[in-house]
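Coming up is one lone chain in structure tokens, specifically the form predicted on its own.
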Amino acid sequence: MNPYRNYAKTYRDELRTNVIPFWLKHAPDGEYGGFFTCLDRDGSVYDTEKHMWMQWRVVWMLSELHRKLEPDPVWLAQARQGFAFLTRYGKAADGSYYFSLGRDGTPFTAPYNIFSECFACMGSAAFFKASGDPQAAEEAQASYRRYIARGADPKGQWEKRLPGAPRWQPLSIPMIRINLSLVMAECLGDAGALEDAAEVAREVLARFRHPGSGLIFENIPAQGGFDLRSPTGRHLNPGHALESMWFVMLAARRSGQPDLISQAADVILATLESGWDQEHGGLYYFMDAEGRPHPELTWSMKLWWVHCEALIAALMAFQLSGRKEFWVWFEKLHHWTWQHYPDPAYGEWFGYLERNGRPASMLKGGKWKSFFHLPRMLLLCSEMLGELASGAEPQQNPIRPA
């Protein structure tokens, strides 16, 4: 019996039968366009506000599924109407994307958040690759430029902290840039973006990996180094660390830098070992590097996206490094995750669990959860497991002219 083949079927079937149908049934707004992402356990809509991150993530995911799972005209049509709604209503006068809209497209929240640009770029790039629409390529390139331009001062005029406050460099900005550049390289054939991804990947490992613990820190002083005198400087985010490391491994694989794969694998192992809850199982949401009280009271919760990123990271580290401890971790993560998150009654997965693994909320989508982390994980893991089952080399996704 081939365990890789069995796991691949499990992940692919979950995507096809429980996750995609849930979102296609409940998310599309047939009256105004875009998607409902604030969904209760049964898929009913509890809020019609349309948050830009979540909207663009749906466009990206539908486009990816159309390209990589099967060319389904329904998925492409939904991506198209989402793209049209967001490009029509989503932009402020300067071209940046609002944080949220009303159901009919009325701007609700100012474009204070740099990641609206990120997901606009991702969604547009993937939709271009799936559809060939030249407007989508233009939108992806414009959003990519805005994201990079805002990186040094991401909040701009909406920054609340005063000049005398400590200045921090968050991991989120460069880690997302790696992924964004990989998307631009794959979908638009941008070789310069691949070079950028590899360069930023090396920078993340050099600057954010703590030399003593081997862990990736969430915030470092703007001038570099580490500062453990405050909760901000001691803040660990296992989900971000794991997600960033599989981004690094992808960038390293596609640009031919095997030393980065080995370094990222070491970080993944250290993160899994330190972030695992020895009493209840699962990975903590947040941690303090010195074990001191964390200011976020949700620190001990178990979130769906953290475990999705952990599954991808462990499996990719196993596939690319061949180190058996990562397969052990993949199976450990698999069993805990699949025991606690799937909802057999209504489909999709719960997102927010208490430390002991019981659901803290029944929602299936909201301001921070949509059709993204879970289906991305199911798609990527099913692909990697299929490659392992067949003995094939990992797909390289070579850069071709768009």
Contents of the next structure:
There are 2 protein chains.
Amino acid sequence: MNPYRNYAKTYRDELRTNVIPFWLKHAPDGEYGGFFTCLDRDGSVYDTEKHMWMQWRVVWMLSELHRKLEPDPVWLAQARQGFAFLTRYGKAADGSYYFSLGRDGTPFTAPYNIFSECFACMGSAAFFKASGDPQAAEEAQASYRRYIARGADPKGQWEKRLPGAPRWQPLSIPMIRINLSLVMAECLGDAGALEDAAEVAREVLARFRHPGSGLIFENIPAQGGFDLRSPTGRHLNPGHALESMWFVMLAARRSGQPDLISQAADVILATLESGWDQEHGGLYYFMDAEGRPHPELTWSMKLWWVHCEALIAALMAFQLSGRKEFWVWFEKLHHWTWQHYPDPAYGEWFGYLERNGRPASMLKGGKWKSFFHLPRMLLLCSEMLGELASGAEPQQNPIRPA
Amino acid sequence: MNPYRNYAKTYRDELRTNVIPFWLKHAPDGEYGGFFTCLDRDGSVYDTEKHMWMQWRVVWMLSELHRKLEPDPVWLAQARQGFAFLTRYGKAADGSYYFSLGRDGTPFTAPYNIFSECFACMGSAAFFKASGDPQAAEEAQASYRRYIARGADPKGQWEKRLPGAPRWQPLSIPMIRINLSLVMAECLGDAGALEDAAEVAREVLARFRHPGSGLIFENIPAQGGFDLRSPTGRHLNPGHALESMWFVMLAARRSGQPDLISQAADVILATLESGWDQEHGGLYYFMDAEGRPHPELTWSMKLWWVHCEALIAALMAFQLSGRKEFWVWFEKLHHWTWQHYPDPAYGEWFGYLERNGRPASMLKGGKWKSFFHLPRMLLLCSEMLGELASGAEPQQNPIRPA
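Any chance you could show the form predicted in complex with another copy of the chain after that form predicted on its own?
Below is the entire complex, every chain and molecule, led by the chain shown above.
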């Protein structure tokens, strides 16, 4: 009996026979290019607006699947048409990416959001690695530079907070930088980017980890330390904490810094223990570090992406640390997740559950959910589980088969 | 047996012995002025930031209570110190109001939101009427003018949608204008403002009422008509629809246009029927007119203010139209509301319930909840119920005792 083998097959089959077919059937816009991502429960389109994060994520995922799951000319062709549509219509005069376009590519929403650059970089880099298209390498480099340049003042002219207000450093900026630098190292062979990833990973652990609780805080004061006097300073985002910690573990492993792996594993354990809903199961979306009211009404909802990131983090921590408690957590997360998210009637997974585990929305895709967290989790977990099943030592780079 | 009398006492007692004492005890900031509105379940302060909508609403409500419930020097003194704090620290160089201040009055958030002007106007006008302070009358007039001037481009420099995107007219702008014009007519004796209120009320019914469903839509295309191809065009907000309809009824009544009253009553009935959750009871927060996924995850939550506005709208429709179905709705709303919102342990009411009626947050006040919807509803309903109990014809102006 090898439990890993069954799990590996479950994750791979779900990706191959449920999630990929759903998106390939409903998402591509054969008339204008790009993708529909606002999909109702049955895959029908309820909005044709093209949100840039979501568009680029589809390009990234299809390129990754072509390279890592199996080569498929349809997936690569869809990534190619998406890349062409987005680079043709998506960029403002200053080179930054709009937040959204109309169906035909007309700019709808200003480039106020730095993470459009992030997903443009990921999508372009992965498409380059899959296709060899030199324009994609250039695009990846340009978006990577813009992401880093915008990091100091990410909101720019759209910043509503005034100079007299407390200034914060959000976790999201360095967290995403670790991931982008890993992508640039992997897809473009940029050795400096790998060094950058490891450096920022060390910084995130040193600065955002609260010494008392061992938890990663979402916002720390600009001058460093912690300030728990306001909801901003007490804000916890377990999904972000878990996702950032598996980015840290990858950076640590690829750059040979094992001490960061065990630190990240400790954070993952503390996050899972404090983020689990003892009454209904599942992980909270947001929390207040002192249990005061959280300003976001959705704080207690159960989101698919939080559980996807938790599965990756727990499994990676198990694979890299060997600590059994992470396998126990992986199985606990697995059971709750697979019991609540897959849609037995129309395929794919629900994204948003009420606290009690019942779907709060029937959408399969929207402004914030497309073909990304779920297929990435299924791909990464099936790879890690496959390695565990074969008894192999983890590969030097488990998400990049030689 | 006079059922109205018992209800009238219930509403008045709740206001007098529960809601007012809770806020007077916990909200005033005796050190810096203004009010704490971010109050935990027990009234303790979880954030000292001073959000302008919430601050001005407290000034408005205290002034109204002093004038309409009973004269109380403490309430008037608190309104006065709030008015002084907000006019001293709250205004940007161009005269518009910041969105939020720090505890000591330092500007924290830019004046991006036109509704800060709305609540400054309401608070100043009511405080003038209660106190006779001429500075308050000037402030009310200035904010009223600024609100109207900003209405054409409410977001100004903070607008993220680009010229190529579909352009919409939101209900909120004319809806609030009706209310502000009624307030200016009532508190400053501005006869032109009453004409304005009636004119805008007629326009709202003519333009925002969808002919098929009889429902008020939250967004209509800039050029008029309806466009149901996107979530924006299908967005329904039952609480706004109900609140705007009682504004319309007041404007109609004060300006002597009874046809508007019966039109508004029809909208109220259609809104209550379509907005009621058949499974758990209560009114939805948001809906999609075609039942497609709503982009806001909170769409199915049950918010205190929606139920407050529904109680006012149903009771006013009953009082003004005499149609029995509105009394049936008032009692149905009354039972669900009073069963779910009051906090038996610490007083005041919960603001945010999950769809199933269980509190989603324990806060009594926050960025969007302070001393406003609940006490306004208790005051208006106790007045209307008192009139019904005494068998009196509705007064010419039920919210303005001669």
